[in-house]
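Presented as structure tokens, the chain that follows is alone, the form predicted alone.
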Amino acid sequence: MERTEVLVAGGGISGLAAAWWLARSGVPVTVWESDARAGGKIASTQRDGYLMERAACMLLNFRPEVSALLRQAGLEPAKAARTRDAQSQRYLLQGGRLRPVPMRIGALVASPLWSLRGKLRLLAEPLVFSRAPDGESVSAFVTRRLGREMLDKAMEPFVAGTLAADADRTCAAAALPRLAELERRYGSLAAGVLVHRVLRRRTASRTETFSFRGGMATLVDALAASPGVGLRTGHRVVEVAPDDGGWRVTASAPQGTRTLRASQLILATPAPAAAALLGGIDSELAALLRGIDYAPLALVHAGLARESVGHPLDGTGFLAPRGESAVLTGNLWMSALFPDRAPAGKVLLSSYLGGARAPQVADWDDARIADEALRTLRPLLDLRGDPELLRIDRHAQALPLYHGAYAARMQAVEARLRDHAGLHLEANYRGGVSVRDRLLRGHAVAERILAARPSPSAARPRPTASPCPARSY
């Protein structure tokens, strides 16, 4: 029987990230992904001069680990900074019209976006002495903090835009826990937020956004072609079974079936295609994971004439409270945020539609997504004429959704794993969606992986990714 000491099964940005550590640090991995195409969801398309994104857009990070990992990857070279116009201008639709969001917290609590008593009530923040109970979700969370015009106008739409997820069902420790740190070691996110920035200056990384040349698939082509990643691709892992220590895994391959042992086991997959690989071995695991429900999510692409846009895109795009759209969450300005996105004289839109909050739009036919993408946008961006280019890519299995007590269900689930040695859960379920969250989990199972080995720990290679400060918040 073929072996090995890691095997990664599915070969995804978080698979990709385990995988990248790992044989960075001289530990011999083996990545199995049943696609012909490592990446996952992550895939830059080319067509007609456009660069569109299937997925994951941008990367915003504030970690040493992700420069450190974008920096000995040798990727700083091909990262493709925002425009300036995106970095200074975001926008909300309220009252059928975009509103300029500020970034400053003076110039936001002076927006017109705000109503008097809402102003009022975001500047009581720091006299609010409540604590969050167990499981509280976000609308309740914000709610109490900070009002439910700051829920409506800002923290709605931003769940919905960024997560695909409900509010009022989504565990707020789960899908903002910087925020929920905030209180729980300061008691105001005012004063978390102050103490922050006066420690950040003396350790954190700064914060920057960044896509690549090539767009985001150029991160997941360098992850899966470093010296060390074993990638086989057309391995769609059937059965994993406990053996003597380790793990017995079983693929269906191009070449027919295929087994390998090895000493530990990735399990990078979506939750319900590692609860159906673990219900033999688990039970109470394998029901945990199929309790975890996903958002569907359609992603319109509009290629125009740049005259054929009557407002001026100057910033990143905008974001839409539920009131304000039932279908249409967000829609980016790709063409404005990095200037590879479109042909000279183009732009280039990206609508996103569905989520929790319109679950139905899985159902419907490319050509009713498409006219509903572009029926919102017109009187918005006052579009003129009908695009050069349109495309749609569909995720029926778009994001976790962080909904319930989310927050109490992962630590079952990381109780249960305490059973199987050698056995590892890193997925998007799990410490977060974004393509940041999933490189920093990347290295965390590396460290755990590593801290294993039976070797003598002064020989032991680590992922050179210190210093590595605490989590800032």
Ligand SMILES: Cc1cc2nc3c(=O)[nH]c(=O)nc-3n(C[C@H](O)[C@H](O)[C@H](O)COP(=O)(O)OP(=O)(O)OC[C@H]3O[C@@H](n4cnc5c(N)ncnc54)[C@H](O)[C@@H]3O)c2cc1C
Given for the second form:
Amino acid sequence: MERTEVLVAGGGISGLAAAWWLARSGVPVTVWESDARAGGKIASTQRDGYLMERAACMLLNFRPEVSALLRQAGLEPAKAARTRDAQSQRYLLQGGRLRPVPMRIGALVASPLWSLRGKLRLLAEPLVFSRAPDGESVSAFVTRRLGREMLDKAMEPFVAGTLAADADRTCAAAALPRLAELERRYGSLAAGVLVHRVLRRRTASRTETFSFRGGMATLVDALAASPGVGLRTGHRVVEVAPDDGGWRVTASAPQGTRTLRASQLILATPAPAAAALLGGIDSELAALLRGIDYAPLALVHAGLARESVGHPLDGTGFLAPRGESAVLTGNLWMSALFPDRAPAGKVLLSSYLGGARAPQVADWDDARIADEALRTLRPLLDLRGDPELLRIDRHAQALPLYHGAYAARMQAVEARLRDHAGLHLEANYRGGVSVRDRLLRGHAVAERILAARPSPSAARPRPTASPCPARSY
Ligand SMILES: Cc1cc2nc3c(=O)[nH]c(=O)nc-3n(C[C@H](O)[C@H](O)[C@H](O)COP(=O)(O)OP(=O)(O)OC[C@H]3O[C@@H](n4cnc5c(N)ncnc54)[C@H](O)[C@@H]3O)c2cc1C
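Could I see the form predicted together with this ligand next, after the form predicted alone?
The complete assembly is shown below, putting the previous chain first.
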């Protein structure tokens, strides 16, 4: 039987990141990916001079481990910084119009976006002495700490736009772990942010939002091609079984069935696939994973001549609260965000439809999805004429919904994993959906595997990133 030290099932960003950190430390690792290409949800498409993203379109980073990975993978020169316009503001749909949301805190508080009552409620946050009950939703958490207006105008559209989730059903501890932790440690978000600001000056790297020339595919392609990552595409893992302290893993591969023995197994597939593989080994763990719901999403990429858009497109784009839009959660002005996303004199607008807000989009045909996006955009952006390019990307299971008592579900998963030495579950249903979180979790699982290695610890190589300061804001 073939052998490897670590087998990673799933070559999305979660699996690739774990494999990259392990390979970097000299650990023999193999990645089996069922698809014909690595990257999972992340893919960038070039057509007629437009560059479109199928999933993640940007990376927001403030963690030194992520900076280290990018540097060591040779990706620094490939980064594409946000344009000056995109750094200055974003918009919110309010009262049927787009209203600017300033990025500076002073201007944000002074903004006419919030009523006087809403502002006073916001300023009273440090005086809120209550603590989060178990399983509290994002809506309850934000309303309790910051007031209803902040929920309706900021957090609900943020949760719908970035997590495709429903704030009323999303577990605050799981979806907003840093805010929940600030409350737990400091009793107030404002006090916690202040403390972190002071600490940050001494410890942390700066916050940076960027993509890559060539799009986010540049990141996954670079990791997949890194020496030692051992990627095999077209390998669908069909069976996993404990085997004498390690794991026996079987895949259906282009050449037929392949079986391999690994000391450590990282399942980096979406939760339903992991549940199916673990069903015969641990029915409780499989049920916990099977219970994770996913939301469908559709992306509509529209390419237009600049003069067909009346709006100045002077920002990142806009988010749409549920009271304003029933299906579309947001629209990103990709050509204003990053350079080279559209040919000269053209713009690229990418709309997000569906999520927990409107799961029915999964049943709509492409024409209906495109019509809905354009119908919503036309008056807001003063669109004249039809797009010269239209592309629709669909995800039946775009993102895991951190709904219900999600933090408790993850604790139960953690507890079950203690019975399965050498088994790791690393995908975006655990520890955050963002690319930054996936790269960080890859680093963390590599550290755990290295720490468990039988080799003498003094000689053991470690993933080479500087230690991680307690900084998340
Ligand atoms: C529309 C959209 C926009 C987003 N925008 C952003 C953004 O701007 N910034 C950001 O940080 N994040 C963003 N995200 C989130 C981020 O892109 C995802 O959370 C992340 O890419 C998920 O990576 P993953 O590796 O966990 O899962 P996946 O990408 O789903 O990868 C899982 C892999 O496992 C493989 N697999 C499944 N079953 C098997 C099997 N049996 N054997 C072998 N392989 C298997 C799959 O083929 C797949 O390649 C966005 C997500 C979406 C959907």
